[in-house]
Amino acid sequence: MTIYRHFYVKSHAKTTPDINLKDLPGSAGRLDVIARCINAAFWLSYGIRKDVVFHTILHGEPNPPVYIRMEGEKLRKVSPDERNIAIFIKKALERMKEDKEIESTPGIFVSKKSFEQLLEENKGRDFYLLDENGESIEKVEISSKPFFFLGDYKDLEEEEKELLYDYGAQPVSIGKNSYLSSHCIVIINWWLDRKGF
């Protein structure tokens, strides 16, 4: 049985396909950060991790929230560079429907969904909130249904954290330093690999 590892990164990227692919940091609300996180979640030297599901909700203007999910088992033709990943996010925004989830390209799904709806749909999984002051990941017995939550270049809002705690989330730490979100994902993937997940 495949054990899937889920990652959620909140994004402040814009919610319109009008993206300047030559200026992801300046033109798209730091879409470059999410692209790097997606790279960190999926790519190995020799291919894509099939056991990863990546979630993000874009909160930028003009039409938030936009929920995007990527499933490693189904991803096709996506390359690990930021520009290519941004192209696929742009396609998802172009093809989004207001009233239903669609698969914009293989393995990439887009819809209008709130953070609370995401938590409710995944409440059968075990939630872990990345927090420098949380329990060391070395001391935490990670379950076989892990779902990790972190911010992009900004932390989650306190209301979002409280909602996570209402769903039983456990704060976990990978160290006292404040690492880049993409680096956090690499470290977690490494840790789970090492533990034999």
The other form holds:
Number of protein chains: 2
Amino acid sequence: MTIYRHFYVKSHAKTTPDINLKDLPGSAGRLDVIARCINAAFWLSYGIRKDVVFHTILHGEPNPPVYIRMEGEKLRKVSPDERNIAIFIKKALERMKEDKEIESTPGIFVSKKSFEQLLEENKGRDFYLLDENGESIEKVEISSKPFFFLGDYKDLEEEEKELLYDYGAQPVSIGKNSYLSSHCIVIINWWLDRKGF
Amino acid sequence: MTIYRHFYVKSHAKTTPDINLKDLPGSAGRLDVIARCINAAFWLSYGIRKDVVFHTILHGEPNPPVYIRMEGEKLRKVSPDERNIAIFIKKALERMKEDKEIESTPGIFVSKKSFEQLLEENKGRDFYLLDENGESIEKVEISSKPFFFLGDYKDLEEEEKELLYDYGAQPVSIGKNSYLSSHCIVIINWWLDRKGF
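The form predicted alone done, now the form predicted together with another copy of the chain:
To see the whole picture, the full complex is given below, headed by that same chain.
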């Protein structure tokens, strides 16, 4: 049985396809951060992790929230560099419909969806919130339906954390340092590999 | 006493400042890979790791080898995104002198240097070669003068590995998967943090 690894990273990236690819960290709202998180979630040296599903909700102006999901089993054509990943997010924003989810390119799904809707739709999974004050990932028994939640360069809002706790989320820590979100994902993936997931 | 962490990643990037920033993975010779390795080596969410020294030798045409060293204690102005890191490598290539090492921007040093010269100059350190067939990093007693060696998207050449072994390098493995070089660096940094380095 395949154990799917789900990751959610909140994004403050802008929600218009008018993205300046030369300025991902600035005017695009730290789209570079999300791009690196996607790289961290999926890539191995010989290809894509098929057992990963990556979720983000873009919260930037002018049209938030935009929910994007990437499924490793179906993901095609994307390269691991920031610029290329950003191009695929741009395509998702260009092709998005207001009233239904569409697959903008192979393995990338886009729709209007709130954080609460996302949690509700995934409540069959076990939620883990990355939190420096949580229990060490080395001591936590990770379930076979894990879903990890992270902020981008900003932490999740208190209300989002409370909502996660309402859905039974467990706070887990990967150490005393405050790591980049993309590095957290690399470490979690490695830890799960090591545990034989 | 600060324990410095040295990393070397071989690069196949081109050795002219005529870099197309829109095409780091292609015409620039996978400069995106080195940029992500630099991100992985230095960045924490609140700043730069001052205890890291990152080395690379660019082996691409037209003027190899070009040796670049980045010192965390002195590194300034660089942002963690691929494009920005590539801009600083471009500046190093623009300002390089054929006959002596210069500091092209704060904390970035560039010169003409071969891999063998690099090893000779650093022979007081303990060399670890990332190798899937090496001993698990979990079992290796890492010294207080560690220097880790990795390939980029290509493995090191056999002659380079033999030279490393001549200098006493120990092969270490971080698991059965073949990880991206940048992910290897994230994992090594995390492992050293965890061990209290």
